[in-house]
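Encoded as structure tokens, the following chain is the form predicted alone, with no partner shown.
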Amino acid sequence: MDIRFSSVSVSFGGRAVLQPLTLSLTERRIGIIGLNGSGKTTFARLINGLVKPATGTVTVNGLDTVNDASAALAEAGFIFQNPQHQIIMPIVHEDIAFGLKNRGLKADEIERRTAAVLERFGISHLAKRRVHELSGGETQLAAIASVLVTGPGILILDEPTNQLDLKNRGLVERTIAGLDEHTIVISHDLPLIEKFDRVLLFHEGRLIADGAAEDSIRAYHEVAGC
């Protein structure tokens, strides 16, 4: 992973929501935390296009994320803070499978690739299942897995175990880090990423601390004042 912020930043009618930035990323598991409207998510979205920069440039793995667009995109899977938000079709199978079907796959190969990730994610038995009827930890497995089908080497993960009961947390949380891909987590949850490689925290619109977890979350509790 070469994730790359040069001069970066980012205005929302005119008002700066995140101020000039320069830094690049490049550990397996980064955590960004801060607390509410320090754009943190505003960071994270610019890695796969979500948000667009007003100056400066975005690049992950040498493609821009404005001219390259589609392209960078592919790179960096996104999971909302909400995944039911991004679930398209209503059986997991049909979702997961939706993403490589408009990559005009070929059946098998469709068939192929999705009982695998059903597999691998230990979520076979969903299936046929409704995602209306799933619990939050298993929408959050099914999200994860319609997003890595399509093969990103990157995934972000906007407050992942929000809302979610102890069972729960618990299995999101170690699916994240069982994860072979890259993972930047967005997270007020701090035992979550406090074994993480790297973790940065914003507060209005500003990087004010970029290392080790121990260090940024003791930062964090400075400024929440607890």
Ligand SMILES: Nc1ncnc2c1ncn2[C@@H]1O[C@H](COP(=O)(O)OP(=O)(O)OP(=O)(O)O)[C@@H](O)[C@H]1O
Given for the second form:
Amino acid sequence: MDIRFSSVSVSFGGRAVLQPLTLSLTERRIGIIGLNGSGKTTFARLINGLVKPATGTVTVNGLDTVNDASAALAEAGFIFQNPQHQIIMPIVHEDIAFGLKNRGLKADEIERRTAAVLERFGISHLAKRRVHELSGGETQLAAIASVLVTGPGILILDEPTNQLDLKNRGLVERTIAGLDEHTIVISHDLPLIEKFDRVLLFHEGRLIADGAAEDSIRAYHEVAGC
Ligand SMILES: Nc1ncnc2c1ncn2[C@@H]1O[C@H](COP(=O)(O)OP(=O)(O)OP(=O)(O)O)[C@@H](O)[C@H]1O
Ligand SMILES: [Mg+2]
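If the structure you just shared is the form predicted alone, then what does the corresponding form predicted in complex with this ligand look like?
Next comes the full complex, this chain leading.
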């Protein structure tokens, strides 16, 4: 993974929400923390082109997120804060197969890959279930499977354990820990990211700490005043 931000800033309606920043992301597991409204989701959305920089450029594995938008988009999969919002088809199996159909794969190849990803995440028993009837943890796993089935090398998860109970939280945590893909996780759930290789702390639109998880978490407690 090679994600580069060069002098990138973001404004919404003339209001600066991300101050200029230059950095590159290469580590296997990266956490993003900070108070509500500090700019975490905005930063992550720059990577898949959902947010366009006001200044500067973002490249993902050498592909510019504005000029090579669709190729850059294929490099990184994004799981939204509420994965219900990204589910397209009513049945788990169909939703996972959807991204492969869009890529024009043959039916037997779609079936093979869909079955393999369901197996990989231990959710083969959910294949025929209605997506909107799944529990929170099951929905998270189905959403991760739907994104990873198309083969992006990078997975970006925005608050993946938000609203999950202890059991489902553990399930999603273990799943993330076992992923081969490079992973960027935005979370208020600090134990989830405390073993990550690198943690970025945003505060009021600025990157104010960037390094070892324990250092960034300590700095977060300082800005939060607790
Ligand atoms: N599309 C938008 N239009 C206008 N303002 C926006 C938009 N998206 C985000 N903002 C503003 O930008 C700032 C940063 O928002 P962002 O969603 O990046 O925060 P966050 O750190 O992810 O917060 P949270 O922890 O609450 O999810 C906030 O003040 C937010 O209101
Ligand atoms: Mg957010």
